[in-house]
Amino acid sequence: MDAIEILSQLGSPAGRADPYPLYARLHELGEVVEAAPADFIVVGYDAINAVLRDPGFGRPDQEIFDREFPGWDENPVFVQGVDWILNLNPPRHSRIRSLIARAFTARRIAAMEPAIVKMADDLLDAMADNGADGAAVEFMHDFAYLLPVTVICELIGIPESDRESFRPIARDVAGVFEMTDAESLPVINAAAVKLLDYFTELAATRRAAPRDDLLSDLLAISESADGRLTDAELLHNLTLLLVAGFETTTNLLGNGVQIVLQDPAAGEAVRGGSVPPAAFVEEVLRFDSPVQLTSRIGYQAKVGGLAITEHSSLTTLIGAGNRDPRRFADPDVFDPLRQDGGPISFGGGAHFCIGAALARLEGTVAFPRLLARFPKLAAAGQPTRRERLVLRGFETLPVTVA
């Protein structure tokens, strides 16, 4: 099977709901497949490392968009889109990025693990109460969505009667990065120009009275006269930070969760406490990433033993470096206490996630409490895969507690 073949089965229904087959395939073929002219795709651990670390090679930018996407400024998830730091060069990167990280401190997202915890708690009274007599329970929505999102809320300010109604609106806003076709577009922009209008009007009622929030503090930095951020910098930077902020940890839960029902040995390691919550975190972000790929544009270089041109798409899939059997033993096991680990999945260089810590945070939080508290979890029922390849995780994953 050549390496177009491959690609190909990756974008089906079947690829999407297990890529990990096809990415050992293409690890045959070398650290960097060249799948057409200028077409690289990046599948080795150290290659993707290189290339993420390396300034040299850029993001897809607001230039890329003017060359290539003629119209792209008719929609609104795109003009919002060239202001999100993940999709920024330096030197505005830098300066938005830096911008924001005065106020993302790791000192705040410590700060806030006793709330995180009482948010955990009371997802999973509610998950008892819901499963006591032994009825099925929606683990992705009763907790894997509702932790992050309320987490992520509570960081930014977003007041508790608003925090429900953003899961379809942000969910729409994160098709943009598995976009594959123009029909989704329409969902895609309306759904940003909701949460634009929303931080918009919250962004005003916070400079009329601030709070210890990130989105007052982001406020004031935007007002201070150094390095100003703008007001569309700042405001489109927040739908970022909301939608990536809930998608990937909503993500790292439920794939953990399909971990353990699979292998009920590693939830009682955890539950034992012969593995660490960390470590499980993290074997559980190197075996299913909840973000399987990134994108750069090449400059004249060589990564992995190929040329790589000026201008030429590379394509790192983030997913098979972290099961790459140069880099790990036994790739294809989920061994919390490997000493091998360290998953890219959190990305590397200036675009390394800014909420990386959070979401570590969240997952060595929640896993050892529901694991405590639900000794007798078991699968009730065939979970739903998203379809989707960029962010993966469940639809549904029904359980039982009791």
The other form holds:
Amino acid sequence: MDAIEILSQLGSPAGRADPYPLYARLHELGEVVEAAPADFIVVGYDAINAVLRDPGFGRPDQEIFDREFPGWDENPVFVQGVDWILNLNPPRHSRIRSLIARAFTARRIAAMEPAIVKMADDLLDAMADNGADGAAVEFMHDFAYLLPVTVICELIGIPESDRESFRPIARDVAGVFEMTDAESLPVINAAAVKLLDYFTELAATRRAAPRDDLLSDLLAISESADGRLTDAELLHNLTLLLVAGFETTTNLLGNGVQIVLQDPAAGEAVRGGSVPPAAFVEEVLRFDSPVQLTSRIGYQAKVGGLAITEHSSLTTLIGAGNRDPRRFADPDVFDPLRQDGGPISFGGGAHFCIGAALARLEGTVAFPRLLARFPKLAAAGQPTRRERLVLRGFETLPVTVA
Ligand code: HEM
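Same protein, the form predicted together with protoporphyrin IX containing FE this time rather than the form predicted on its own?
First the chain shown before, then all remaining chains and molecules of the complex.
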């Protein structure tokens, strides 16, 4: 099979369901493959790492939109998206990211632990009630989906009474991370407008009466930073925090539980204490990465022995890098105690995931509590996957808990 054939299979339903054998084929072809002129797929761990850390490779930003997508600014989600730090390059990226990072501190994240424990335990209580008589419960909906969205709402400072209505909206906006087709855009745009309206109102409330939350901190920073963070930049990046922090972490939880359902010994090891929860989380991130890929714009450079051209497109296949046999011994074996850990699931360099510590905290709280609470946790029928390429996870994952 050549690279074109492998990539076309990756886009098929079977390839999406299990891309790993196809990634293994790509690794045989090299660290980087050229899918078409000026279209590179970066599959090797070291090559991905090098590309993400090299400031010469930029994110596709507004300049690209202007050039390749006339009329983009008629789409509210792109109007917000061109301000997202994820889609910015220096100097705007550095300015806005550093201001957001000032509110998104390690202290604030660590301080959330007791609240996350409580949220996780409340959800486990509900699962225990619903599944007490051996009935199947839906792990994705009842836990994997509810925990991260509740956590991010709590972090930002979204009142409890508003959270329920929030979830479907955040989920719709997250659709923009996929290769958006024209048909899904109206739904994504409508959700983006609702989200922005909501944040605009909430920001006015917090400005008048600040609280101990991320939004109040961001507002204080934007006011004290001499206009270095405009209202639009602040509000648009709030949307990003919500959508980037939600489905990704949902998938970390779902992918981890599926591993345990298929290999009960992996769960037993966490339950019994021979595998530390943090090591389990790192290996889930590596073995079945919630974010499978990201992209960069090329400049004249060499990566993995290939000459990259100016303005070319680079797809960095994070999910493949995490299974690179040049980097990991027995990459297809789930081994939380491996000595060669270090998944690239949160990216690297200037755009390294700002929420990595929060996602790790959620995972290290959730997995051991879930496993200790439900020693009989078992699959209850076939799970279904989300039809997605960038964010990898399940739509449904039915389990029994008693
Ligand atoms: C397991 C969960 C998560 C995974 C796998 C993940 C993965 C990633 C990756 C790969 C990137 C880099 C993208 C690139 O370089 O193009 C990234 C960036 C980002 N992530 Fe996460 N993420 C997760 C959770 C979160 C959470 C919980 C939040 C927020 C609360 C968050 C917010 C962000 C933001 C704002 C960026 C953009 C940073 C920038 O461009 O400077 N993520 N994430």
